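Read the single chain below, which is given as structure tokens and is the form predicted alone.
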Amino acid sequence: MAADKNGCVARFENVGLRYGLGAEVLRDVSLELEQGSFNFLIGSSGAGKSSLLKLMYMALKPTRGMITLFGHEIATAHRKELIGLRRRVGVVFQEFRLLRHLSAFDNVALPLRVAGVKESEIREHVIELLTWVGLKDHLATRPPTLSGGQQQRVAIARAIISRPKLLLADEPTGNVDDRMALRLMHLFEEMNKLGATVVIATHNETLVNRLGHSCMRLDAGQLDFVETPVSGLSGGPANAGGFDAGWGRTDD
């Protein structure tokens, strides 16, 4: 099941979150992410964007309120259900979380290997994707010798290689130039066209306004929905190349 009967991938109802005995970092957050939607999450540093994403990919449990993912209430879901739910979520972490001892190729291939995809298919799809993000000459390179921007692109490729139903990205363009930022945004849009629900946390409001997708703003732990202009990337940035995101198909 990719969404509940109302087409909602994620639902938060009056969710609050605090760390230890401190003040709440998220307060009374209520939202619904519709299946196939593309959403920006904006807000100043410390507003709670990363914390909200962590709740979405089940790295944290809320202090109060209810979270439902893919029609399952997280608080009452069994361990096996949670494992299955996590496999439907792709995450681009702000700190990358690449395995330092593995090459760029093997980092990206890891989700497909865990899923039991044939090695011949893995090679084809990983090379295609790393070529698309400009890393075809770094297949065998390990993360410590890659730049921050290159590591970011490896992390993005790893997050999307298995075609997740929910794709979450925390500042995915923070370490790349404007041209690559647009290229990566086009990649996220292509994933969205294939059915993924996308949430991107970013400080880059210029990019948000240019693309014109749904936008949520966190301010002092509270969530509001803001109007964005109708825009979008019509076909992506110049010289994006042919890209059909046909790898690693895991359609239900």
Second form
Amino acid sequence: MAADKNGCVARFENVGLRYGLGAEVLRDVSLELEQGSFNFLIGSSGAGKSSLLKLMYMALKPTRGMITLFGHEIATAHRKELIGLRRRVGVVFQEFRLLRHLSAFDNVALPLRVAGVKESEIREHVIELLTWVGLKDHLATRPPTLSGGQQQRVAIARAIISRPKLLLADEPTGNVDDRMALRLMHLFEEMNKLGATVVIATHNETLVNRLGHSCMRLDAGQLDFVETPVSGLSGGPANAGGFDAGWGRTDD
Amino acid sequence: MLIRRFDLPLDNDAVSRFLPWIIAFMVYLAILALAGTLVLGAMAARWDTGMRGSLTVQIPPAPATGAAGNGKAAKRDALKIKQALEILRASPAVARAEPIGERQVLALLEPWLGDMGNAKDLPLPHLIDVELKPGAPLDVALLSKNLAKAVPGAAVDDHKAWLKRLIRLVRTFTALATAVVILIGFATIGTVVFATRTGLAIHQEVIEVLHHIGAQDSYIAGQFANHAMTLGLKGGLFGLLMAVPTLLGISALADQLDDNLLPSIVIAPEHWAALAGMPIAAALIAMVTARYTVTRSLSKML
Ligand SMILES: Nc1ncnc2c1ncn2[C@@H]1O[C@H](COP(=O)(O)OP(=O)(O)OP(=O)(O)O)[C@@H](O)[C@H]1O
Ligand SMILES: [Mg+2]
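Shown: the form predicted alone; wanted: the form predicted together with its partner chain:
Next comes the full complex, and the chain you just saw is listed first.
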């Protein structure tokens, strides 16, 4: 089951979050992510975007309120259930969090290996995806010797390799040029067409406007829904590439 | 479940470098202690069976009164010995009973009393060496009662008291050595727990990523466990490698001692097998401990 009865992948009800004894970083956040939706999350630095995503990928517990993911209430779910839920969530961390000692190939292969996918199936998919993000020549390179943008692309590949039902990306285009940014956004859109619900936290309002999806704005810990395009700028971007997300065909 | 690939860079941390040495040392000590218990146990068993087939009868000498009394006393003693021998030889359990000559008794005492040449004045007891038929039942109490009736003062020594004391001593040693082995086991567990905790702290970031990617606790714990097992086996084998020459050396030294004092220290093949099992035990302890430690620590994560 990818969503609850109402076709809702994630539901926040009056969620509040504070770190330790500090002030509330998120206040009364309520939202529903519809299955198959594509959402931007904007807000100034320190507004709480990463914190909201952390709640969605179950790295943190809310200090108050209720979070339901895929129909499971997180607060009462068993640890075993959470592991199952985590496998349905793909995350591009703001700071990448690649494993330094593993090659780009092994980093991207990790979610599949963790899930027990056969090595023979892993290889083809990983190479296809890394080729698509332009890292065909860096399969064996370790993250420390990759550029920031290259690392970001490895992180994205790792997040989508297992075809998550919910794809969360925290500032996934912060380190690449506009062309690559657009190309990566199309990759997310491709994933979205294949059924993934997508949330992308970003500062880049130009990109948000250009792609024109639903948009949430965090301001001092409070969430609003804003109309896109924010400043009326909308253009149909050229298809950045013929990426065929065929690695997931056997799925579902 | 055996994972051959390691996602965690466990090989590179300092813990992985020092743990095998500690385990090697622990296994070395454990093997020596274990070898001690095995050898002592075998020794006690051999003494036990060796002593059980014999008795010694002691007859106190008649008091000699002056030079004239000496001859009379000797005659009375000879009669006593003869009577005792008759009783002993009449018993169905006795295979052989022979008096031990005065010279032999003196020779036995020589290491303690020095050469006394012709120590006629010394009131030495008369000894009779009795060999028992193997397996024949013998009521030692009854025999000694009969002897004492015929020959006042005669006493039967079946070495039981001495043997009992010896066996008690050996048992104490064995218990001590076993306690040492158990303590070493606990120390090993403690070391592995510490090493694993350190490893967890060092690799916290990687563990978190694996966790978020959807790795089961058993997947992460399995990597730590396999790694600890490898280190345990490595260290254990090294400890065994060091212990073998030590044991052979001790055994060679013991062989040079007077054969009569100590039965030669022999490590039987089955004992070698038990000692060789120690590295495997160390590896298993390391594996189980690491798995438990990691699983416990992961269960605290959301
Ligand atoms: N681990 C933490 N401990 C304490 N405070 C934290 C922690 N992480 C974040 N914060 C605080 O929470 C607030 C929101 O941080 P968050 O990282 O969610 O912002 P953000 O919107 O992602 O910012 P940016 O766009 O710069 O990434 C900030 O004020 C930050 O100081
Ligand atoms: Mg952030």
